[in-house]
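The chain below stands alone, shown as C-alpha cells; this is the form predicted alone.
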Amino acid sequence: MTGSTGGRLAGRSAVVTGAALGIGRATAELFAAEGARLVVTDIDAAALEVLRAALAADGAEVRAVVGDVSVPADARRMVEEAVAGYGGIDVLVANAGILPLQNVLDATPEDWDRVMAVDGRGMFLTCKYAIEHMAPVGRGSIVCLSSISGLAGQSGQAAYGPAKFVASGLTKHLAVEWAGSGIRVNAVAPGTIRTDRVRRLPQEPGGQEYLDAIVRQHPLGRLGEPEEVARAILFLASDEASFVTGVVLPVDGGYLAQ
C-alpha cells in the first residue's frame, strides 16, 4: 500500500473505527490508498500506533485516536479530530465492535449490556457526532458495520447477532433521517471473514468445529477475506455509490442467498 493524492476518496477526510485489526484495518489501508486523509481510532493503543506508523510511512495523512466508542467524550473526539485536523468530517466507517459466542444461556447480562455499548451505543454515537458536523455542509457518507447476523438468525450469538440487527435498523433510519441534507448512510454485512479473532477459534475448545460448520454455511466453500469487506466499504464511501443510501449490503459469500 503507498499513500496517494488521487483515488475515489482523493482529500476527503475519514474516520475509521475499531481500525488497529481486521475489517478495520484493512478499511484504513485501502482508504490511504485511494488518497482519503484519515483518522483511525480503537480501543488497542499498540496495534493502533503501528497501523499509524505504518500508513504514515507509506504516505498517508493520518492521525489516531485512543478511546472506547462507547464512551460518548471518546466518540466525539474522533470525530473531532477530523475537524481540527482536516476541517470536516466527509466519511464515516462505524467499525469498532466485539464478537462475543454464546447462547443465551451462557451469555450473562453484562456480557449483553458490553456488547449492545459497544457494538449498538458506540455506533449510535459516532453515526450522531459526525452528522452534527456533515449536515452543516450538506453532504456525507456513513458506512455501518452490520453482519450476515444482522439480517438473519444464527445459534451461538443470542448478544452479538441482536447488536448487529440494531447496526442494520439504526443505518435505515439514519439514511431516510438525513437524505435531505444531502448524507448517505449504508452498511456492510460481512459473513465469516478470517480477521484475527476468527483466526483464533481453532486454538479455542469446539472452535475448529465451528469453523468447520461456518464454511460449509457459506456457498462459496471458503470464509472471506478482510479486504473484500474493505473493497464494499470503499466503494459505499465514495461517489460510485451517489445514489446509494439506506442499504445493508451483504457481503457473504452467498450465506444470505440460501
Ligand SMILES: NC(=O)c1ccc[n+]([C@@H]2O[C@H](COP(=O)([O-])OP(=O)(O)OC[C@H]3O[C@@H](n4cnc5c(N)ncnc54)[C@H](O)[C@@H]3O)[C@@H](O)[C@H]2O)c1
Contents of the next structure:
Amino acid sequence: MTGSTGGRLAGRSAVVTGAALGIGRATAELFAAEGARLVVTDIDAAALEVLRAALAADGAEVRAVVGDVSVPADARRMVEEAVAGYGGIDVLVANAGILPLQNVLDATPEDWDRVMAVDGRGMFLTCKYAIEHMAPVGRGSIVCLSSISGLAGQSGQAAYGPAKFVASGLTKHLAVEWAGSGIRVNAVAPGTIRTDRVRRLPQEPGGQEYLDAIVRQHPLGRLGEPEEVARAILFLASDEASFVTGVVLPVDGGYLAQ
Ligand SMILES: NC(=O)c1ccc[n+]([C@@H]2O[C@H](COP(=O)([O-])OP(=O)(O)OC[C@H]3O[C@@H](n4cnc5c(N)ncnc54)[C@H](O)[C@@H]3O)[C@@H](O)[C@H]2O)c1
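If the structure you just shared is the form predicted alone, then what does the corresponding form predicted in complex with the ligand look like?
Let's see the whole complex now, leading with the same chain.
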C-alpha cells in the first residue's frame, strides 16, 4: 500500500497512536502512501518496530515512539517527537484503544478504570498536547476513534461503550472549542472491523457468538476492513474535509442506519 504516492497529505506531519496493529496500522500505511511525515506510536514496542521498519523500507519518513497514551509524559512525547522531528504537528489520529467485551456484571471496577484510562484519558491527553502546538500555528486536524458503540447501545460493552461515548463527546466539544483557531476535530465511528483485536474474539468466552450475531446486524452483511476505516480517516484528516468539523462519521456497513 505504501508504494503509491497519492499526495493528499504531502509534507504533513502526522501522529498516529496505537499504530502497530489494526486500524492504526492501516492508517499509518495509507498516510505514508499519501506523503505524510509520520510519527507512529504504540505501547507494543516489538510490533511498532516491525511497522516502522516496513514503512521506512518503502521510503516513508517515519519516527516511532513507544509509550502508553494514558500516561501524560508518554502522550506528550508522542506529540513532541513530531514537533522536534518535523517542526510541528498537522494531524493527530487518536486511535490507541483497548476493546474489552464485557457485560456490566462481568466488568470489574478495575476494568472500567483501565478502559477509561486508555480510551478516554489517553485520547484526552493526546488531543490536549497536540492542540497545544496546533493552536499557536492556527492550523490542525484531529481524528478520534469512536465506534458504533460510542453512538448507540450494544450488549457486552458496558465499560468499552461508555468510553467510546467519551470519544464522540470529546470530538464535538473540542471541535467547537478550537474551530476559531483553525483546528478541525472529527471522529470515525467504525462498525465491527476485522482487526487483530476482533480476530482474537473467538478465543474468548462468548466471543464467537458475539461475532456471529454482529455480522448479521451489519446490513452490508460482513465485517469491515481496517483499510475501509483508514480511508475515512484520511478524508477527515485532509484538506478535502476543510469545512467538516465536529462530525462523528459512521463507517459501519449501515449498522446505525437501522
Ligand atoms: N476493531 C473494531 O471493530 C473497532 C470498531 C470501532 C472502533 N474501534 C476503535 O479503533 C481503535 C483501534 O482498534 P483496533 O481494532 O485496531 O485494535 P487493535 O487491538 O487491533 O490495535 C490497537 C493498538 O493500540 C495499541 N494500544 C493499546 N493500548 C495502548 C496504550 N495504552 N497506549 C498506546 N497504544 C496502545 C495496541 O498495542 C494496538 O497496537 C480503538 O480506539 C477502537 O476502540 C475498533
